[in-house]
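Presented as structure tokens, the chain that follows is alone, the form predicted alone.
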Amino acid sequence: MTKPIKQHLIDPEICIRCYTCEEACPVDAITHNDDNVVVDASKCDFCMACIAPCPTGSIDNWRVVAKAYSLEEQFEWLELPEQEALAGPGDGGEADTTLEALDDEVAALLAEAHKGAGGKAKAPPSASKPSINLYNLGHPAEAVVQGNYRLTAEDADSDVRHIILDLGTQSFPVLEGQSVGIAPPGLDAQGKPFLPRLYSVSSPRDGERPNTNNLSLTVKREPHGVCSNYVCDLERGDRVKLTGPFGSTFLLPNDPQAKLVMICTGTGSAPFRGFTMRRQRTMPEIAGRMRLFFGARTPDALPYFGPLKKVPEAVLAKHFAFSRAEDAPKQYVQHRLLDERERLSALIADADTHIYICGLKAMEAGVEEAFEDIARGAGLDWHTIRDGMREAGRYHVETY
């Protein structure tokens, strides 16, 4: 079977016909007649440049498909085809047609870091489209650093950075729960260009405060990543080269019925953040539908523990977990889940709960057999629930 290829579309119901993007495109892939704008999947190279032009959005779009659509098939639209089921390589499944980033690598990526969920990821229904790779390697976008302030307490085991990058007047359209690359300067051992990292972005969309066209990154220094150090080195006013958005998944409910369960560690917190502060911003008067259940080694090694415990019970219930505290036992986050089995028996059973799972591998497994232990004793079977959620784009898994 021919691989599935991802081809670039345009919306013809969306688009004005003003043909910015044809002007843009480098490579003449941009073609119209007297009906509509189209794209020539054989010239087209993924470079973006007709993205930024387009004055309605109607450029940004794309499918997985088994054979390119023709120029005269696009040029009959009146509006665009659904994305066509595909059978997956070998066995006759459902090959995966989640555009979560265009280039493979990235894309790869988030694949492993999703793989959690047990099954195909899906947005919730009511999310905001993403854009995605709206700035790749070849055309990144730039970044001045705003800010940079250590989170966790200056004794602590773990320095991990708050980081605001200013992107000026470009456009950056990125939502909560999804990543940037940033790749460091320089060359690898062979030689090579570092490959870019991904960071989950912790701002909502409209910026650190409402309106502000910048974007913050929660990164952890690591004493072999090279990244991730460059990153916590950045110092106010330095130039960083970012590509994306990637991710189309985890993403935010616009549904103001929509309860939130989020577990995180560390710097998993990063989307969380975010979320919390959208639906802070864009829903007030919502109370009692945010819950998170946050792991740490100990207080002064969780970031956001200052911000987070200002924020009020009634919006974002808190459940803290601390490993290594002293005078305490230790404690992980599937043991706070087991201390709130009756509510989140109750949760898991209601279809207005989304639950969103981020931060490091490890944790996966205790998560899990703690959904099963509380789904038991509830008489209800965690698999059967879960795949379900998954299936409706309300169970997300983010993890590395």
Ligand SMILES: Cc1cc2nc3c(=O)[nH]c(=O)nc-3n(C[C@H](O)[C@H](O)[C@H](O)COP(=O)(O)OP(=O)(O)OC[C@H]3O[C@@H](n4cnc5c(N)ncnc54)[C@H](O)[C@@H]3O)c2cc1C
Given for the second form:
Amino acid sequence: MTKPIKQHLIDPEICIRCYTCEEACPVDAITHNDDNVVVDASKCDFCMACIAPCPTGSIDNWRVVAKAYSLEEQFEWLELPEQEALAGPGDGGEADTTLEALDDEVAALLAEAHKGAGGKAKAPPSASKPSINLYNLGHPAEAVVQGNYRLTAEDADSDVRHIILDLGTQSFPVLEGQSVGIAPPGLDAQGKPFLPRLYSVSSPRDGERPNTNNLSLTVKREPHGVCSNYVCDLERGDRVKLTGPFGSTFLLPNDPQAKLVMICTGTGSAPFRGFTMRRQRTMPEIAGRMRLFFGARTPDALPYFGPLKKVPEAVLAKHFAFSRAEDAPKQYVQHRLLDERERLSALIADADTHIYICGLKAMEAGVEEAFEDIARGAGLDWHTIRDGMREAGRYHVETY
Ligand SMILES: Cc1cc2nc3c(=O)[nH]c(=O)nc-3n(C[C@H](O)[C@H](O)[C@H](O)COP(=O)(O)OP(=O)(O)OC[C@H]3O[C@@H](n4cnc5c(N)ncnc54)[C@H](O)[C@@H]3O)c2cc1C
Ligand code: SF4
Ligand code: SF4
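Mind sharing the form predicted in complex with this ligand? What's above is the form predicted alone.
Below is the entire complex, every chain and molecule, led by the chain shown above.
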């Protein structure tokens, strides 16, 4: 079977036929007739030069297809076709047509990070439509560092930082749960530029404060890590190149009924800070629908510990687990899940519940076992429930 291809398309329902994109395209891949503006798949090299100038966003559409739609087909369209289901390699199953990133390296990182969900990830049906890959290495966004604050105590053994990046007048539409790419400057051992690393955005879509065109990241310094040290050492006023945004499934439902169970370790808290702030801004009256299970070695090493404690329990119920707290037995997130087994067995059987797991890969096995145990105790089969939730866009794993 031929490999599926990614195709760039323009939404004819939204496009205002201003032809700005046609002028912006350096390889003349965009053309129009009296009806539609269309992209020639044989010419488009995903340089993204057309994306930012489009005033309507209709240019930002992508499909994974077995055979590219021809110009003639696109000229006929009154609306964009749905993403078609594609046969999987060899087994006749469904191929993954989720476009998390256009760039193969980033798509592979995200596929690996989402593996723990046990199957094809889907966004919650009510989630906003994400933009992906508006900026790439050849055409990056440039942000200015507005602040870099240490989140963990000075003497804690992990150095985690809250980094605020100002995007100035650039359009960088990002949703809670998406990631950005940062390529550290310099060359690798083979003399090639470093590939970008991914960092989850920890602010809500409208910025650290409403209507500020900035975003924040939660970055842990890794011993000898190339990019994390670069980011953690950034100073106010420094300029950073960003690619992305990336990710189209680890997203927040825009549904006031939705109940969120968020499970994380360390920097896995980043998307959940964004989720919580978004809900506080848009649905402040909603109580009892967000629950956070957060693991760290000690309270001093738990990013956002102080600010989190200030969020009222009625808005966000918090369950902390410390594996190295003084004078207390080792606790991991799975222990706190088991402590809440009654509540969680009701939640996993509830069609309004969304589960999100983010952070270190090492947490996955324990969390999975805890859910198996909780489900078994309630006479339920966890794998059936989990697969059904994932299929419905209600079960998400992003681990690294
Ligand atoms: C979807 C996704 C979201 C992510 N979100 C976040 C986030 O929000 N925050 C965050 O902090 N991270 C996040 N990450 C992880 C991040 O992308 C990087 O992997 C991380 O920052 C390490 O990158 P690095 O360049 O510092 O390490 P690299 O230089 O790539 O090194 C990788 C590992 O090898 C080790 N290593 C490197 N050189 C040596 C050496 N000489 N000797 C011994 N060990 C060595 C490093 O300690 C590190 O653990 C995310 C990853 C994914 C896939
Ligand atoms: S992504 Fe680049 S090559 Fe493709 S249509 Fe847009 S400007 Fe042209
Ligand atoms: S720039 Fe956007 S709105 Fe204008 S023609 Fe191109 S796709 Fe349509």
